[in-house]
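Only one chain is shown below, in structure tokens, and it's the form predicted on its own.
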Amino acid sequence: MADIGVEVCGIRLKHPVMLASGILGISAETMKRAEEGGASAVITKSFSIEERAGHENPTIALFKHGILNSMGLPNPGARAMAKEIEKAKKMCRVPIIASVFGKDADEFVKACEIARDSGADAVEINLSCPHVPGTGMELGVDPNAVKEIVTEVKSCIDLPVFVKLTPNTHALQKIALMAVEGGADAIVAINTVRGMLINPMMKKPELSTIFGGYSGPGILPIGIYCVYTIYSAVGQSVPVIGVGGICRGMDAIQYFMAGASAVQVGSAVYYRGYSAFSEIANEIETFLENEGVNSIRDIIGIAVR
């Protein structure tokens, strides 16, 4: 039987499904949800020191190739996800990881400490939503600010802290060099991708905000280019996690293969209801055991080698 379980970032995983921020992380009960559809932790949806009511609606669209959404980052603020967190930390038996934003390294700060007060194993800070004024991907597309966030960070946390960044940059190496350079334990990639859709009957966009952020299968070779592309630059400097378009394993073997330690899943569970991280995680071991592998460390990056 190959082995499959992975660490990261000192969190010992029994496989490297996780659920990714924005699908059922908003309370304890779709944490735990989450968790008995097999997913080896839990990523909880973003979330802001003030609560978010998020955009107007609509604010998502479903079409062939994938989903796009606008919905705003809406929360109940830092204080309410870290009563949910405390409560996931008694319902769960994975890892929960915070998924914080702000706009400015102050509110990255105190987010932060409020999810480690409340239990959180890790923080995922989101530095690449592509449909919100003054924070996420306005962030993360600038080098110097991404190091300046991750920095202050690092020096009034002592959590692990993972670095989600954006595939909507044309210097995706050097701000995930600057994070690494930050103190960052772990890149994340990617973010949803930046498009629209426009209703031909109604001859106006499809969203609210007229554009949004592309996630489904469509994204599945953004995301492994992007994987890729960060691994090539930091090694094995610090591990790289993949999101993006995963909804079988085979999916999963690509990001592996360009350089991902783990992945995260989201719109699977559209598609294959919540047993998704399960069913994946057993593709990935039966592709190993066919192929002669004995754990998956020993095909990480090896399309890059």
Given for the second form:
Amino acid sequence: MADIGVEVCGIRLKHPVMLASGILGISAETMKRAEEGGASAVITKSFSIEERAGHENPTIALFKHGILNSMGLPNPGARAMAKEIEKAKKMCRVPIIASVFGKDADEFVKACEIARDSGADAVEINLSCPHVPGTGMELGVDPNAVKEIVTEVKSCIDLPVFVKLTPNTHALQKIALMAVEGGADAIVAINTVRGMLINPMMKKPELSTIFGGYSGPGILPIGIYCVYTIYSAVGQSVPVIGVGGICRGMDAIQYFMAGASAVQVGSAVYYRGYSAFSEIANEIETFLENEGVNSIRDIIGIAVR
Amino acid sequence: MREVVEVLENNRVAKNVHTIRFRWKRDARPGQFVMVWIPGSGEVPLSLSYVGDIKGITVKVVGETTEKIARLKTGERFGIRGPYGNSYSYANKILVIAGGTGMCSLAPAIEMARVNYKVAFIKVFFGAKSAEDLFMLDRIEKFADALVIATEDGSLGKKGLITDFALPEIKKGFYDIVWTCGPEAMMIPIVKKCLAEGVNVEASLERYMKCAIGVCGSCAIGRFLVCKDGPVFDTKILSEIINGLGKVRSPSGRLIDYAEQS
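Rather than the form predicted on its own that you just supplied, could I have the structure of the form predicted in complex with its partner chain?
Full assembly next; the chain just shown is listed first.
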């Protein structure tokens, strides 16, 4: 039997397939649903100190190779999300990881403190949302801002801190190194890729915000590359968590071989339904068994060493 | 990529309520909904009120986007994606309880129950504030065995809330299923009565939506997503979520009272 259990920052996971932020994680009940679908950990929707309505519809556009979205980080605010996390901690057995964002280090810290007090097992700081001005990737493409925010958060809370990075930069290695310097316990890559679709018949962009973030099968090679490049830079010091375009076990396997210690899955919920997590985990296990591999640990970074 | 369709006709069917017909070669079932896009204005979920080759949506003006949809002229285009969600279940004797624009999703189901499923008996209760808010009465009379109308001001049919007249009809033993769609304040007592009497019930729920494809969570009620698991919920799910009805999520995801939503 292949061992598909993993440990990330001291958090034991029965398998490496977590729910990515932004999907389902709006309430304790929907987090529970992700757990029932097999997710080994749940990352909440990103939340900020203050409530945010997000962008006007249309906030989603579907096409052959994936999904374009500009949800705009809608969330009911940190206090309301804290209640959901408290409830989720009672309802779910899997770790609950709070995704937070803000416009500066101070806001990140405040949101993280509320997340900690709610009982979250870790925080994931969103330095990568590509469609909200003043936060997300606008901060996450600035290595100094990344270091400052991570340093501040680490100095105020003692939970594991995951830092989720954007692929929309030429300086990914530098940014990842600065996050590690700031004390990041894990790097998560990637968030959505900036993109745009136009409806030819209406002669208008498909999203109200003109551009948005691209997820789904089409971004798989971008994510694998980013994990490889981050792993090459920081792989010995902190785990890398791969996310982007994973729909099948074989997609996740590629992430491990590029250097990921675990993965997150989001858009696959649309393509495969809520049981995507357990199906992908089973496919990973089958591959390892067929290849005579005992543990995921044995293939991490194997293709790029 | 959204599909783009052309308006064949736009008819005012009630006060601030318009039916837009368009040719759209997608298989659809009564109860399902579409996301209608007006560039520069917005995108909203709307039930299909006609499901044949020439589809229809029936829209009440409640905001900017629905107003633009209601004003579409023949030959004008709009964007559409879907159809999404599930549909009603058919049974031999059906009780239908509709409130206002709740009839949009029920009318094609009534038609299909008679024409395709050839069910034995369909009785329809249709309520609204006033006579000018009622629509599709000819269509319902054509396909249903009985139609009871109630208006709050008594301007047509019986005077009062539709639940005053429909609730006593819900008793174990006669109807095989109750379908309801309308304001949640109307549906809650109906669902509760059905659950208490042990009568099968299906309620079509409406929630603010962003993705409509089961990922974003904007329309979550308990562990269910209206866009993916609904919009029509059966007895089993309704018994689980009954205490969560009457609350909806604002665009931020915060739970607010149904009446508070804009």
